[in-house]
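In structure tokens, the next block holds one chain alone, the form predicted on its own.
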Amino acid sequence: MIPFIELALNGIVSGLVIGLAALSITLVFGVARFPNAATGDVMSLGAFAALAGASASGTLLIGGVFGIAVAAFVSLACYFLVFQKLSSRPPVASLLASIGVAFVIRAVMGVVFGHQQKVFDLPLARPWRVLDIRFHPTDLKISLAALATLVAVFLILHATPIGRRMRAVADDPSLARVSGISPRRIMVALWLLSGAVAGIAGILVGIKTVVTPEMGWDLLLPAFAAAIFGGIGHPVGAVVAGVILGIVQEVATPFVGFTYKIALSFAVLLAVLLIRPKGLFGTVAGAR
């Protein structure tokens, strides 16, 4: 029983990170109306930039801030260079373009950083043991960082003028435009926010595992599954679904193996599309 509790706790940590990636996807979908397949590679870029920043500064905090800034900047650059020009086209055009953007970012990372696995230089720490249940201190820090990010995003969406305008555009773009809301400012804020969230998710994944150019791409399917499972365009649903997926994947590891647990995301995605296409929260909506 205890091993399954430990797996479930590990699944919560992984699920929070998946939830962050799904949140980045659902923010873009809620406003820009297309699923951004480049999210995973922006995650990887944020992790590599954080590694470089931490190596140069000697502290993970400064490296993390640098990684988040790089991810946000690249996300915004992708909007201006690619997605803004496709805004009048059907959403599938932006989706296909985002796949191309993902390949470009990954190729650049491979050339600049190489394909070897890299790790953050963290001090060694013994796992905590409570009632024979082991929990690593790093996992607690990752969970707290993910939760703090989620709280910050929801405060931005609900307690700031730019967040309220973003939600208004997500709910009804035409009415928001008539009301005098500037679409350009909203899109700039959206892409900076989604890029920063993706960058944080990538850094947390890199801290928990290893950093490679393919790291974010490998996590893209669970993130998409969580976004759809929770109700595409629904931030709360994305996070809840991410945690559920993380727990299911980790608890199932003894039965299906580490390599094949990712297939559970396919199974969940297929089941949701067949049984409840609108997701857990039952509505296709913008960021609320």
Contents of the next structure:
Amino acid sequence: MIPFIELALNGIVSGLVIGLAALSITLVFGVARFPNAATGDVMSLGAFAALAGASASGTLLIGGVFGIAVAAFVSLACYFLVFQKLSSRPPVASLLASIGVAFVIRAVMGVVFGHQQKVFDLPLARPWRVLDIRFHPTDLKISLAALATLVAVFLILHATPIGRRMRAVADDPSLARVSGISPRRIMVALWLLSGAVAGIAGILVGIKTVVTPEMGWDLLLPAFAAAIFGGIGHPVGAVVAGVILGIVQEVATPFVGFTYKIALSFAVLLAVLLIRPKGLFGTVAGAR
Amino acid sequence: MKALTVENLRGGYSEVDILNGVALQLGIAEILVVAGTNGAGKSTLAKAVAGLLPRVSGKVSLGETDITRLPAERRARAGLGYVPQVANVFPSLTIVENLAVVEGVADRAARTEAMLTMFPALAERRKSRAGSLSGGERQQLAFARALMTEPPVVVLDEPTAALSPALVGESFERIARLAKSGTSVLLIEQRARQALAIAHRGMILDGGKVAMEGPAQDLLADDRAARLYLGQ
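Right, the form predicted on its own is done; let's see the coordinates for the form predicted in complex with the partner chain.
Following is the full complex, with the preceding chain placed first.
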């Protein structure tokens, strides 16, 4: 029983990080109306930039802030250079373009940072033991950082004027415009926010595992699955679904093996699309 | 000076023109009803004035300011209120949030309270999501949202379309009060007779062109208008 509890705890940590990536995807989908396949590579870029920042400054905190800033500004640059120009085209054009953007970011990361695995230089810590259940202090910090990010995003969306306007644009872009809301300002805020969230997710994945140019792309499918499972365009749903998916993946590992746990994301994705296309929390309007 | 002037407005959603040279003048504190059969171009005219029609030519002036080239959000901030026929509230936002998101409001808190005082039914449910409101309450919220900036001109696209018959009269009374308070109203309406009864002037669109126009009472008394467009 204890190994399963440990796996479930590990799943919660992984799920929170998947939830962050799903949150980034669902934010963009809710407002810009397309699934951004470059999210994973913005995650990886955030992790690499954080590594470089931490190495240059000697502190993870400064490195982390640098990584988040780089991810946010690259995300915004992608909007201005690519997605803004495609905004009047069907969403599939932006989706396909985002796959191209993902390849470009990954290729640049490969050239600049190389393809070897890199790790954050963190002090070694012994796992805690409570009732024979082991839990690593780093996992607790990752969970707290992920939760703090989620709370911050929800506060931005619900307690700030720009967040409320972002939700208004997500509800009805035309009505938002005739209410005087400038789409350009909303898009700038959206892409900065979604990039920052992806950057944080990438840094946390990098701290938990290793940093490679492919790490974000590998997490894209679970993140998409969580975004759809939670109800596309629904931030709370994305996070809850991410945690559920994380727990299911980890608890299933003894049965299906590490290599095949990713297949569970496919299974969840297919099941949700077949049985409940609007997801856990989504509405018919939200799934448009 | 006119509150709103439209000159030779042409345009549509794709290659085909739905508006074929519409012109109108809306006086200050005046209600101008735009009537016509389905497909005449009434809602398209409202969208073109609000800045939401993808392809348009001609000229739209708000007061003496040419707003033809302004996007919808800048027209709204310049003082043009618009209430669409459907999808006229943000369903996932609360009533207060629907009002708070409007840009171009000088004193947001005071104006929000003023709107909630004007529409007491909304004040009682200020924390409710707009998606949970009844058709009548939605219509009130849509009005309140459009009036947040105290616009000199309001374009109302079929404001009574989703209302029960009991609420239609109330809606027309509200529009009449709005004009008496100094706001100019361009009222697109299918219930043409009731709308003309509270209006100063009327206009009938047919095939994207102005077929008839004149004082509201004259249109109501006109046999041809009654026979072809208004119903008996």
